[in-house]
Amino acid sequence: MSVVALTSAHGAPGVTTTAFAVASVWPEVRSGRRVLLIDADPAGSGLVSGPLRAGIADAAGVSVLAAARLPLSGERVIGCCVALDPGGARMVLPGIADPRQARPLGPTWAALVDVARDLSAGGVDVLVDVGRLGHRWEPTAWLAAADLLAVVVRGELASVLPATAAVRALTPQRQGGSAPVGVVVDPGPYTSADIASALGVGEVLAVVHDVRVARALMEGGSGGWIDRSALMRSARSLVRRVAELVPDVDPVVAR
């Protein structure tokens, strides 16, 4: 596998829980694989101010990665990622605390796309939180280069008909690469099927809205019930899916 991005086109309908607890449960899923998340929100990092709160190195950062000399390597940006287990299993890429650090990044993210493609190949999957649409700053090299790119809605029409623009939008921006998909949290009234035909995709991944273990997973909580949720059982089927969507790397072919 190589990049796989999430995103929205209005409001908060949780691109960056979806994107944590898919993370969490990555290489429990994918036995063998290590996953890296990166926050490119350019709003700011729910992360930041949510699981990874208790404090992040000096030395750890996308920050730190724009401060670099270009080209990066996978050395260098896991050197940059804070662990979320002692095996380093999982690994996130803190994003940054205020709007305004998002400007001088385009050249980061784009050297990051070929960064994480190399990864992939050495067995490192990569998520990236790439926020909501629109903002000035926006890390378009990820919407363009994702080998998945998943427009993340909830299932009312405020959420959908952003969406679908944004869908029609990005389609064309995709370098020759697969159209988007969705995941909807919290269908509402409607299937999967419905939601899929309105943004005008093929296909349409369902991640289960719980509140309660959404705020406890976001303030750092793992194991025991969290684990057991609807929530995380509906993450562990995403990530099996998106396997199917995006096969593995050929480290024979892999830069």
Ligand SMILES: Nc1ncnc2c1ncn2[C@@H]1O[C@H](COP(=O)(O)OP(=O)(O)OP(=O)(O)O)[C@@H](O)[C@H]1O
Given for the second form:
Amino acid sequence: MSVVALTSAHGAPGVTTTAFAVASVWPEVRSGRRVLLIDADPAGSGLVSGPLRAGIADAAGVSVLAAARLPLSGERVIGCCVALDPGGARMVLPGIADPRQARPLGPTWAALVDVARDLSAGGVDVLVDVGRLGHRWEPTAWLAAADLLAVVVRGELASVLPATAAVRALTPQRQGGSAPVGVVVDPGPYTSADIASALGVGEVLAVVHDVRVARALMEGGSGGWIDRSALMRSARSLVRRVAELVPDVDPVVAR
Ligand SMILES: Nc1ncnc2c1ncn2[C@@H]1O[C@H](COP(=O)(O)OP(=O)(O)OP(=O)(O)O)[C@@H](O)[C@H]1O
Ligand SMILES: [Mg+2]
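Output the structure of the form predicted in complex with this ligand; the preceding block shows the form predicted on its own.
Whole complex next, starting from this chain.
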């Protein structure tokens, strides 16, 4: 496993919630591996105002890395993360709360792509919340370099049509990388196969729609009924499928 980026084309289909749900269950499914969720939404973080709202240390976040001298190291990046559990099996690199801070981040994202490969080779898988496509300061480095790019949609035309155009536009940017996959939150009247065919992707993975669980998770809830919910079970299935689609980085080849 290496770098998995999640994005969307229109509206707020659930990129951040899906990314956070997937990160929450990642080490449990991929035993022996840790996960780092990078919060790269240039429109402003949905995590800083969500599960991280209790407060973030001054030394944490991508802005701290941006202010540091390049090149970055894995150790330095991890030092700027928030651990979601005492062992640090699940970490978040907080993004920007204010969209005006997105502009200078391009070189930092490019440097982080290289660090992500090293981290992955060392047992830390990397998920990236890229936010909505088309932002002026879109973190293009992740779109080009992610081993797997997942375009999140809702099962309605207003969501799928712009995503179809985005999938087409993204293909040349992928520099010969794998074709994007779709992720559907609430398929509505459609099957995953319908949505895959409309999007022009080979596969669409489903995340269960559950307003109560989604809200509780993003309010920092965990354990018990959230863990046992159909939404979190679908997040676990998604991790298993993603692991099949993206093989582990060979530490020797990665060097
Ligand atoms: N699986 C889900 N089930 C039910 N509601 C969900 C689910 N995922 C997300 N939502 C809801 O959809 C809304 C948008 O979610 P989220 O912020 O994750 O979307 P986003 O695509 O990251 O949006 P943005 O582009 O604004 O960053 C929120 O109200 C959230 O609770
Ligand atoms: Mg978001």
